[in-house]
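To begin, one chain is listed below as structure tokens, in the form predicted alone.
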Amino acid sequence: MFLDLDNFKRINDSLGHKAGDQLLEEVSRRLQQSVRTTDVAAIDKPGGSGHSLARLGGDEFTVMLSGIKDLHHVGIVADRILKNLSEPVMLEGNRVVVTSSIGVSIYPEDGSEIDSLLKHADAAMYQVKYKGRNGVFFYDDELRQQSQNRIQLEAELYKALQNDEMTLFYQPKVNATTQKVEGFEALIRWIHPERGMVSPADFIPVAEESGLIIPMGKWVIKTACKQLQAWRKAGAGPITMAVNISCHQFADHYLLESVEQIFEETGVEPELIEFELTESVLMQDAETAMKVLKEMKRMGLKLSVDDFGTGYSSMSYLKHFPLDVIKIDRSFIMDIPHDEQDMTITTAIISLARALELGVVAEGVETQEQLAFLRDCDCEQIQGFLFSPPVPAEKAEPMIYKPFSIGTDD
């Protein structure tokens, strides 16, 4: 069984690490209770203890019952735990609750070496996260296909990078008055020689947990520099390039050290190229966060919140981070005019943008109506399916030296 605690992170932080350490120290508790051999009916070992219990690291627990006389007493042990763990326990003269996610996996049907073991029981945990978190999931076929097809994605993907098979599509982002073209966000594509297109939600996971991603983001980071270098010889203005920064980039020591070389290399101006980060990225660690948007800052990178209001959604970092940019999240956008909370929210998002003398972005505009609406409320940049998806270089490159005319008499 393999447990993670719920929102942990966020009782650390918000009631400090000795709070952190007396919770542990109470689930650890909680957990030898809940798997007492004298009061588990699931253990079938007479002068056994019939379970291991262990503490991973943070706060990963993995107990390991054995003499099982039926799967279905597994489930009594894990609810059993879920209820303990679920108790409120008082910290630092906080009332707090917490909850747990558990993944199970079984032997020898689910592996028959510890290490199998352990990485299926944890993808059974995802699974509880998946679905809201404090549950119990056990590995299935479903999900030992899914960690073969992953298996075989990773190798692929391994593959695709070193036969280039990844490329960059680029989707324009419009100023709201004039319709000129100002930027552009590039995004990998996997065009896969026998799949075809692969979809990003299915392989930048897949990269993510492999370490591919590191060297993927860098091709990411040069190939746009190149490209953003390319225009400008070509006669374009001062127009600006983003990347996305995944959770794992950003914590990679050489991340600065390679966006410097990649700069020396193509000779773009770093005051034109805009790194995105969701806000779940700044919050990880706010302190080290703090320090690299610094350095970035520094180097002359203009630096922007991605999916601004599906996060932590803290009013603080924006006062503190050095940020130049948000974007409002698309799920805000998609259904003006017509639901006047989204409307309330995004004019409140765009009014504190303001404030802060931010430049504010809005993704996913897909109507007129929407145009409309955000013009009025005074929204820089606009971009969406209005007017363009994401596209390859060569089509994204005539939208650099004509304006649209979308909602226009032109």
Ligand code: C2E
The other form holds:
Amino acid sequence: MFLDLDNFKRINDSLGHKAGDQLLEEVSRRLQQSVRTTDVAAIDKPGGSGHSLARLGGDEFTVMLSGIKDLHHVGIVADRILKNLSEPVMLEGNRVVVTSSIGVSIYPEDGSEIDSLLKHADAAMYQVKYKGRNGVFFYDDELRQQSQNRIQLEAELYKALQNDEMTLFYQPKVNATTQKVEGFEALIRWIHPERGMVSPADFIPVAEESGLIIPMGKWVIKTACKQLQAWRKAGAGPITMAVNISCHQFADHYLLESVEQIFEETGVEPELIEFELTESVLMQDAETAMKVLKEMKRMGLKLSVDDFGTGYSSMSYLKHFPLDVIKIDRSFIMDIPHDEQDMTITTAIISLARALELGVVAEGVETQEQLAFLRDCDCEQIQGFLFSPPVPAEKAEPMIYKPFSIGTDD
Ligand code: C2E
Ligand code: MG
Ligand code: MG
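Show the other one: the form predicted together with the ligand, since we just had the form predicted alone.
Every component of the complex follows; first up is the chain already shown.
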């Protein structure tokens, strides 16, 4: 059984970490009581201890039951755990009720190794969270199907990379005042022979988990650099080319080496290449992140924070890390000019960026009102469907030479 407390973070945030620690201790005690062998008549334990408990970390626990006579009994134990855990707890003078979610996987049907059993119990636990928490879920055919689909997608992705089914689209970043294109963001597209265009939102997570993101990411960097160099050779000014870098890529020890090699091969100017990193990438391990970022700066790259405001926006990393640009997430832009709060937040992010001497780009700009608002706030660059969605290279190229004229008369 994979057990995760519901909304544990809220306890920590509202009552403090000391209360959180006390809660975890109480949970451990109650778990022990819930599976005490003498109580658990359902479990036959020829020579074995019958159960073992572990805390995996944070608010995650596992319970291993052995010698089960009947699957139905697992349900009985899980229900007992849920009931015991949901009794009120006194924390620092507060009466608190905490529920939990349990996922179950069974050996050997759901996996023959500890890793797959844990993974499947975890997947089943997520099913409980998804359905509204406080319950038990057994790993089942549907989840098995999902995991098989994933394996298949992974295999197809692997082939896609070798069969040239991947392509890059480019979305312009436009100067808010002059409406000239100052750069592009390269966004990967998978043209699947049967399924058509597959969104990166659907396959990037799979590529991340399987490690395929490393060769795929390298291909993206190389293709984007080649494209920029081709445009430069054809007469384009010093426009930038941004590439998204995912968590695994950032953590890859060979990333910088391959980037250096790509720069050499393509002859592209490193100052024109920008890496877009999300907040979660930056927050992984501050010390390592700092080292990698410094090395990237040394190579001449520009660095930007993608989807700013949606992760753990930490003011301290903005101060310490050698960053160049903040990209305001689309979620803050989309309801402008109707949502006052979003407008306040957007204005504040822009002044913050200005004060820290960072560039600032608004993502997902779709309307003229949004453009007008952002221009008034002194936002430097705009990216969004208002100017152009991501398009193939041949459609992107003419944009380099002719400024847009949104909201003007011609
Ligand atoms: P992102 O880096 O934040 O990219 C912006 C996404 O917003 C793109 O989605 C883009 O098409 C979409 N977008 C831009 N303007 C608008 C707008 O005005 N309205 C709306 N509704 N959407 C807009 P896309 O291309 O589907 O990419 C999704 C995400 O997938 C990207 O988010 C990025 O995180 C990831 N991704 C895409 N290509 C790559 C890649 O080559 N490598 C890695 N590691 N991740 C990538
Ligand atoms: Mg991006
Ligand atoms: Mg973004």
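All values derive from a computational prediction rather than experimental measurement. Positions refer to the first chain, counted from 1.
Listed options 208, 116, 226, 147 include one hinge residue for the rigid-part rotation between these two forms, namely 147.
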